[in-house]
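The form predicted alone is given below as one chain in structure tokens.
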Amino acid sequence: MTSLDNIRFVLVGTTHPGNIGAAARAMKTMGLKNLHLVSPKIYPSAEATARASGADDILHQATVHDSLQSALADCHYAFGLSARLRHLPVPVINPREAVEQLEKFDDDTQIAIVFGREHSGLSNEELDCCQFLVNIPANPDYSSLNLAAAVQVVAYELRMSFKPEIDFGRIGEQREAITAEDLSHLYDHFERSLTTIGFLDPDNPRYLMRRIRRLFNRADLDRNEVQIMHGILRAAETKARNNNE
């Protein structure tokens, strides 16, 4: 299975600087790197780096190129976009497909992703380049699918083919996992506090602390947030004694 390393998005004839960052965006927040221009009509451009938004590295980094067979040279597989279906004696796939299709490669094929321009998109002599012609599935009545957004959705095929698995560590705390002992010091301190501020009757309790415990069983507390419900309830029993003086 060739790597991420070895797949190159190749954007044709690009008329929309800003496109063309946008586009660097959606790769590098998949991890792809690896950008070739065919032509673009405005390049290098501040606009184009305005909508990288921290992607200025893959535009740095990114070939131009004054015809596609020159970005394509070194690849063994090309796959072209296109929102056309045409007559050509060439696979439609969808990028899912394309993704499995890339997977039986060797680890140094060189892949190439080429996507057409805003309105016309790929030619067919474009096309005959390509191995494979992918199609993105979408709405009939309305399939114009902007070139980023084309872009975003090949690379997360990708993305979720070769590294799927998602850094926790990147969206908060680790949680900290509880034991059967502090879910039943949770559940003690719960029957004090509820009898405290009179909102559970000792002597007709009926079925109150048996719901606490299936509601807390069904949220899956960490350590923090047991930590949390305790706080609550000893900030409600020292309120509730405050009155009471």
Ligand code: SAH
Given for the second form:
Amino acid sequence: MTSLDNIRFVLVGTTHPGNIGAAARAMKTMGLKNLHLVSPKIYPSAEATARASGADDILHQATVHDSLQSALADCHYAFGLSARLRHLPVPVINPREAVEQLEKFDDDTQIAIVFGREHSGLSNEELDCCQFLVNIPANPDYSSLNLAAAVQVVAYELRMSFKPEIDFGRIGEQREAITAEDLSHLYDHFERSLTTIGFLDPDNPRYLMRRIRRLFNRADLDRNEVQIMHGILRAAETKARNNNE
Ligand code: SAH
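Form predicted in complex with the named molecule structure, per the form predicted alone context:
Starting with the chain above, the whole complex follows.
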């Protein structure tokens, strides 16, 4: 399988520089960096840099071409993105299928993903330069995504194909697993404290402890949460004892 570094995004004839910036941002968030521009209408542009918002390194590295042929010259395969399903003798695939296709290629295969103009998309001649035609399945009555949104969808699919792991360091603490013994201590504690506070009648326990076990088996507790439960039970016991004195 080829790597993300061998994949270039080619924007053809982009009219709005803001879309170029937003596309650069979409790419960078997914770890893609090779941006190629074919005859952009206005570029470089302060608006592109503003919309890139931190992805301006992608913009600065972008290569500008005067033809699609030049942008594709050293690529082995090109995937053309089209909002309209044309009657072309090329099979149309969705982005996920396109990424599956990439998985069949060698490590050093160079790939281009080609996006069209905001108003008119890619011409038939430009689509003829592509071996694969890709359509993002959308609302049939309103199927044209904003250019940068289309870039984001494809970039996301590419990222997902590398089976990224969620970085728990960035979204919160690591959950520490507990053992059967930890749970059994917790249940013993429950039984003691529920008796102390008068909620569990040892002479008529019914199914209470069993239900509590089922509840916590479903809850997938971590060590921190088990400690919180012990803390709550201790506080309840203390309160009950003080009341009885
Ligand atoms: N009116 C144009 C749409 C242009 S949108 C047309 O009919 O072709 C700008 C670019 O975003 C398109 O050229 C295409 O590359 C991409 N795009 C937008 N929506 C898409 C979709 N549903 N599927 C595939 N590509 C799409």
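Positions refer to the first chain, counted from 1. Each form is matched to the other, and the largest set of C-alpha atoms that superpose within 1.5 Å is called the rigid core. Quick caveat, the model's predicted, so the values are computed rather than measured.
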query: Per-residue C-alpha change between these two forms, R214, threshold 2 Å, rigid core fit; finding: yes
query: Core-aligned C-alpha movement of D66 between these two forms, 2 Å or more; finding: no
query: After fitting the core, Q227 CA displacement of 2 Å or more between these two forms; finding: yes
